[in-house]
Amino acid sequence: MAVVQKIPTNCKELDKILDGGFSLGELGLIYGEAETAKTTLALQCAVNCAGMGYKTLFIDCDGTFSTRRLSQIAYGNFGKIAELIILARPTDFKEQMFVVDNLTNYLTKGFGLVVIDTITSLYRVEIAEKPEKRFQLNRELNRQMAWLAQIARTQKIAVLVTSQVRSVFDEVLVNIEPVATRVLKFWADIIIAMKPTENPRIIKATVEKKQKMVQPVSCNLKIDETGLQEYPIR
C-alpha cells in the first residue's frame, strides 16, 4: 500500500490547480447544477483511492449509485475495486445524521476517503415536508459538516461532499450556489463549483477555495464513457 497524502482526480489541470488532488485531513465541497459530473468526479477520486490500496466510504443519498458507472471509470481494474468501495445508503436525514455520528465506526484502518453524495438531498426533503424546522435542520447540518471537517482531520483522510444549487438572484445576474451555502461554504477546506457550457459534454470546473488561494483558477472538463478527462481551454 503506498503512502499517500493527496488523491488525484484523473484530470491533470485540475489535479495541477489542487497542487496534486484532494489532501488528507481536508474537507472538499463539489457543487453544481444537474448533470455537471460531480458525483462521476467524486467516483473517479474513490477509483484512484482504491487504485491506491485505500478503501472509501461512499455515503449515496440520492440512491443514483452506479455500478455501471463505477466499472467504466474502474476499466478492467473493477473487482479489485469494487472490493475496495464500501457503500452506505441512508433513506432520510434521520439515517443520514445516524451514519455521519458513527464514521468513526466504520472508519477501520485502511480507509482513505468519504464520499457524501448528496449532502443536501435528504436535508432538501426534510425542510419541504417540516418547513416549520427549518431552524433546527440548518443546525443539524452545520453539526454534521463541522464533524466531517473533524473526521477528516482527525483520521487523515479525505472527505468529498457533493452539493445541489439554488439560484440567487441580484440586479444584475443570477447566480448559483450550493444549498445552505454559508454552512458548506463555512467548513469545506476545498471548494469546486462545476458548471455547464454550451457543449453538454464539457463541464467547467472552477476551485473556488483552497489553501493559500488567491483568486479562482478553471478548467475545462470532458466527460466521456471512461469518467472525466482534461479538455483544453480554446
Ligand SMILES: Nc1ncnc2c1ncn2[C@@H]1O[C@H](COP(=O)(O)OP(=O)(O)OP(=O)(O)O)[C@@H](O)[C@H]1O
Second form
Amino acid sequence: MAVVQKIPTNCKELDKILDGGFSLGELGLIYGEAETAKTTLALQCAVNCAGMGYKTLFIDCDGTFSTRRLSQIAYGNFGKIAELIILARPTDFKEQMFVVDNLTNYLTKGFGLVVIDTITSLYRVEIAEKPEKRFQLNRELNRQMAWLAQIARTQKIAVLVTSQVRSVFDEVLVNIEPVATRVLKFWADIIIAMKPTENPRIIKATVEKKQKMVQPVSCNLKIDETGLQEYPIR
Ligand SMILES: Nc1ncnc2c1ncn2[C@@H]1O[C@H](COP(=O)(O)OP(=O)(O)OP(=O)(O)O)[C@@H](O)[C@H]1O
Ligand SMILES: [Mg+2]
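Beyond the form predicted alone, can we have the form predicted together with the ligand?
And the full complex, kicking off with our chain again.
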C-alpha cells in the first residue's frame, strides 16, 4: 500500500489550494454558519481516505452522521467504504472528553483520519446549562485541541474538526463563541472558512491558513446529491 501524505477533498480547486488536500500530521479546522457543508466536506474526506485503504474515526457529536448521505458520496462503493469508517457518538461534553482522551486506544493500525463533527456542539450545550463553568469549559476545549494537534503529529494522521459559528448570537453565546473560535484557530494548522452565497447550493470556501500561506485564497463549491464539487468562479 502506498504511503499517503494527503487526503484530498475531491473539490479540484480546493485541493489545488491545499496542495493536494489535508496533510497527514496536521490538524484542520472547517468552520462556518449552519448548512455550509462542513459535515459534507468532512464526510467526503473520510470517503477519499477509505478509497486509499485507510480507516477514519468519525466522532459525530451532533448526531447528524447519515449513512444515506455517506452512500450518496461514496460513488457506488458504499459497502467497502462504510467498513473503513468507524463511528463514535458522544452524547455530552464529558463523553466527548473521554473519546478524545482515549483516542490513541482507538487508533489502531491503518487509520488515516479522525473527524470531530462538531467539536463545539456539546461544549455549547454544557455552557448553556452551566454558564458559571465557562472558564473551565474553555480550558477543556483548549486542552482537547492541544491533544488533537499532538495526536495528528505523533500518529501521522490527519485530524479534522468542524465548528459552527452563528451570525446572530443569543445572550449566552455572545461572549463564548469568539473565545471558542479563537481557541480552535490557535491550534489548527489548516483553517477553512465556509460561507453561504446568494445561491443556496454554492458555498464559498476560504483557506485562511496553511503551511507557507501568504494570504487567504477562496474558491466556490457546489453542493448536490453527490456531495461537494468545485464550481468555477464566473
Ligand atoms: N442529498 C442532498 N442533496 C442536496 N443537498 C443536500 C443533500 N444533503 C444535504 N444537502 C445540503 O447540503 C447543505 C450542507 O449540509 P451539511 O450538513 O454538510 O452542512 P453543515 O455545515 O455541516 O451544517 P451544520 O452547521 O448544521 O452542521 C445543506 O444545505 C443541505 O440541505
Ligand atoms: Mg454539520
